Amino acid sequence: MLSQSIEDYIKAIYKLQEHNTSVTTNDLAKKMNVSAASATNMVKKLAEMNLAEHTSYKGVTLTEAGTKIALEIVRHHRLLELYLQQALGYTWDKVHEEAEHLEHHISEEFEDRINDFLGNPQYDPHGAPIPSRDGTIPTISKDSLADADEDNEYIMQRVEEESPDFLRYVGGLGLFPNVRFKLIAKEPFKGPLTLRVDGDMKIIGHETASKLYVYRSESA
């Protein structure tokens, strides 16, 4: 059995690796809200356990064994988020914190029961992919709204931000996963974007748009 702290670090490295091929100990320390020294000590421990590799100037990467553990933790977390939303009525801005507490403590049987109850889902309430039991990752968009072309229709795929305040803001705009909308205009030099969502005009900033990932609507 791994400690909760070790599992948290493994998950943090995995999530950082989703965006960067090289994860520094400083990146990890910031993600975990700890000192660089603490992060370095944990990385050394993970390396001794053959769960991660650390090379000077190249950063930290999970080993195959570490990745397998990370995928299982992420699967627990995202299944729990969806269960909390669909079965218990939690709003999407509150599921993350609850799932953080529960993800380390559920059994494989309970995981399977949640999965069956939800109908073998592929995505959590924020549109993030739920790894399958064998580690397969469902397809996700890597195109942010900030890079989208104006005068086109898009489908919201996922939100890459776990802050409750941010999720409430985006939800207030009606930008939930699978929602269709049109990008009306983009101001230059990272200016604001104008969207039409369910018939209403919405204006969002470039930084917000960079955390929203979309698909081009095939019907556009």
The other form holds:
There are 2 protein chains.
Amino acid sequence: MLSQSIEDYIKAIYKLQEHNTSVTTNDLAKKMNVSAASATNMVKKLAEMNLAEHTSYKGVTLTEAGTKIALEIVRHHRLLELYLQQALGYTWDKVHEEAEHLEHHISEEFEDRINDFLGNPQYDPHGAPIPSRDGTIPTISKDSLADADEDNEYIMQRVEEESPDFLRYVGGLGLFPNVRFKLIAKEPFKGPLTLRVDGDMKIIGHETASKLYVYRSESA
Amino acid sequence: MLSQSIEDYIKAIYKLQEHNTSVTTNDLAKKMNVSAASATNMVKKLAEMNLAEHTSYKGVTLTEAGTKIALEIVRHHRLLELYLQQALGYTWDKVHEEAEHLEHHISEEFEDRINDFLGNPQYDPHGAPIPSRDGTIPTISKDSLADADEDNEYIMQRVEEESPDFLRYVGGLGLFPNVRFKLIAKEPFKGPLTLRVDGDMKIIGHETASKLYVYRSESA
DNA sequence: AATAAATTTTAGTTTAAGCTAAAAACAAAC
DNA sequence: GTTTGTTTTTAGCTTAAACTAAAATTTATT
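Form predicted alone already given; the form predicted in complex with another copy of the chain follows:
Full assembly next; the chain just shown is listed first.
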């Protein structure tokens, strides 16, 4: 059984890998809120355990074994998030934190039972893909709303931010996964975007838009 | 936030206090599966934190503050057990272990939500009382079936053992909380007991009976 | 290319929780 | 009421995961 700490580091590396090509110990230290030295130590330990590869002064990558563990943790996390929402009525801004604590402590049986309760779901409340038991990840759009084109219709896929405040803000605009909307206007130079969501006009900043992933909708 | 370890010790002391009047560090060490020295160390730390009182070479008692914490943990544990059974279909022999892991990691919100889901329940799947939010404990019979009298009707209140094997055995006899049965015969000298449960005759040992708590039923 | 700045690693400490072995205190037996 | 045996505590060691400060390496600047 891996320590909670080890699991947290693996998950952090996994998440950093999704974005940045190379993950430095410093990136990791920041994400984990520990000193750079602590991150280095853990990375060396992970390498020792063959869960990561580390080239000094360069960066870290998860090995296949490490990735497998990361996917299990992410699966736990996202299943829990959805379960908290669907079964216990949590709002989407609160599920992350609770799942964060629980993800390390549920058994395989628990995982299976909530998975069955939820009908083997593909996405969590924020639209993030839930890795399947065997490590397959449902496809997701990698198109940020910030790169979308005026005058097109889109469907919200995913909000890639977990801060409660941000989620409440976005939710207040009606922008939940699977919601359809139209991008009416988009100012140049990272300016604001105007959307029509369910008949209402909403203006959001470029920064916000960059965290929303969408796919083109066949306009109705 | 108390460490998991501290919480586990507090809970162990609480449970030992329920039975034995005085709790020695050795009792505690056995219950916790640690060396006597480790138990002594922790007890001193708890005393330091004003969660327990310790008189050297004598024993430990929880303070009011310590008891309050114990009750919270026990509440978490028993609510979880019932939730796992009611909401997720766990059998009663498996709920203990899962709850044991989760009890330290659920938030107050989680506690409240499962409590509401369960309708503010009083007893867990084994008939153990669930302390209320404010620390009140539902009444329970302290009469063991081992001390019961021939020819009377009883209702199962509680099974005071958490080992899966034992619970499966007892469950196989049909002896769940709230089940009514009649004590047909009872051999002297800690001999076996004969019961009629739902029309069927069952013979159980004294040792088993001593772990079953019952109350007299007004015979129908 | 040489030096300055930033990043990463190494070295050595700290804390929590465990351990063993030895010492101290208590209980029991003669 | 000593002596013997058990229980409890003390002392000192180990491991995991953090830390700071110093050394090493890489990157950036002139």
